[in-house]
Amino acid sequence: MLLSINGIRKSFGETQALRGIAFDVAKGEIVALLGPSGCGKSTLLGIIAGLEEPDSGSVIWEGGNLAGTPPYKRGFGLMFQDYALFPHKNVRENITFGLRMARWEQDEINQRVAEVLDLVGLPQFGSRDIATLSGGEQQRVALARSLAPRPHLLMLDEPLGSLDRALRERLLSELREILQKTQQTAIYVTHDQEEAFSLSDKVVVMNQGRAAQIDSPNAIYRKPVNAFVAGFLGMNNIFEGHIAGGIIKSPIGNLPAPKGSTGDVTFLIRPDTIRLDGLGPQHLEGVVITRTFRGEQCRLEMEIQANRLSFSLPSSETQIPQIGELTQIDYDPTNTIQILSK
């Protein structure tokens, strides 16, 4: 494993910041670190930059750990949200800046800042003043930047938090080529799932300085471990219940349970399984209280037994009910019930 992280722990005073977290990524590999503000995600990449020191744990790269070794002798790069451009330089200088501290040739200093250039779509942006360049411009100067001295990792805390969403969601889609292209081996932090999930092929969902679950984003989304990890994907359908004979009794009625489990349980009904076709097997019945046009999906509220779910349906869905509207939704329990830990 090229980068390991192990049980790692920061405290600032009383805050327990990080509390033993651990995962490893592998060369070539886009880690995502995501979770909401406070959760320890900047002071883990902090950690792992050799900006701060753990109290304990350790940070191990291609077999070696690397407590005591400063920021500028592990050959990491990092770029963040404002990006830190140098505004009395041009684009040329800013992305040379390193490689010249690096003590580069001359040479070889024009030939990567013409590969930068180019990688980011800016081959002819050498010359400009940072001031006359958009927010989108600057961002991809930051990341030819970033990419100029090959770093071994890169960090990139909140790069697009400053932009945008159409902008975000273009330059998204790019990083992710530019990364996949250099075959770069990056950690990015954020607290938007949208862009964890587009750019990474792992993703740390991070909770109170823990990591919560870690696993592909498919499988995050498909099958979140708890009531924190749904809750963070927008997922709020979750439910106390009691299992027994096959059925949890639950303040929404009794639902089929899945197979193997018993007992006491938090569960959560899964808002995007659901069909108004009559043609599920299992169905509830309740009053429509909110309905929201998001682009591709419909929002619905709903009153069910007093208790409010949130549902989520096509927008080219033809049958979306009226506010007000007794409706019955259906549902396949083996895709749509699921049991969470504790």
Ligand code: ADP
Second form
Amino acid sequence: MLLSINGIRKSFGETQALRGIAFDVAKGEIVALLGPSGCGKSTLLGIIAGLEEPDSGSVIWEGGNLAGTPPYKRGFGLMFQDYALFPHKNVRENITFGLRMARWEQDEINQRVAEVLDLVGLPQFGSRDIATLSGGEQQRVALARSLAPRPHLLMLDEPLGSLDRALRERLLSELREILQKTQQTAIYVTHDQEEAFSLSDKVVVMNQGRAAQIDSPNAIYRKPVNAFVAGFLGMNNIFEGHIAGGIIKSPIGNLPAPKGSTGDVTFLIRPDTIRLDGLGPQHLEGVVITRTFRGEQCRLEMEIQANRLSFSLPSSETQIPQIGELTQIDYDPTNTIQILSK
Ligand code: ADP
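Alt. form predicted together with ligand ADP, vs. the form predicted on its own above:
All chains and molecules follow, beginning with the one already shown.
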């Protein structure tokens, strides 16, 4: 394994920022650290970079413990949200700064600057002043600068956070292409699940200094392990119930139980597998209380016995119910009802 994070703990006074987090990063892999503000993402990056010492646990790089290795000897690159380009230097000078510090030869520097500017789609921009660039162009220069020294590991901390949505989406797919093309091993920190899912090979979902789930984006989306992960992905239909005789008794009624579970459970009703109709063997009935148009999808909330159930329908659906309408929905129990761990 290229990088192993083993049982890292770190406290600041009373605050336990990291509580035994562990995961691996393979060569060429893009790993996202995803979690809400305050869950310990930046602290963990600081520890991997060597800017902070963990209280316990280890950062192992190619089999060797990095404890005591200063940041500049780790050969890792960092890119932050406020990527702090030198405003009074031009694009080329911004990129060459780190290479000069690392004592690269002038020929190598010239060649590398041309390469990375090409890579980020700004081949003619070498002599442009930073102040004359758009936000997106500056972001690409910052990426070129962090890729230039060929870091063994590139760490990106909310790099797209300050950009508007359309630009963020475009840069996100470019960024993935660039990282893949260069087989750059990367750790990408974000609180935005769309960013994490579209960019990474593996996601570490963090909650209060621990890893709540580590898996591929697809696996996490298909099967969030607990209420925290499901809730963080915007799946809010989480209920308590009791299973006996193949039936879940729950606040929204009796539902067919998935095989293999009994007793008290927390379960999720996935919002993406519900259909209108109400004629199938498994259906629920309630009154629509909110209806939000979201582009391709329309999000509805239904009240069932004083509980709320939300689900999405394609906006192209012609019969989307109105607020106040009594509505029946169908669901396929094997895909819709998932038992969560506590
Ligand atoms: P994230 O990057 O996920 O937002 P952080 O790693 O910045 O989370 O912070 C995790 C927790 O540690 C937070 O509660 C934060 O207030 C606390 N924390 C981080 N750095 C310090 C520090 N230098 N001193 C005191 N508390 C800190």
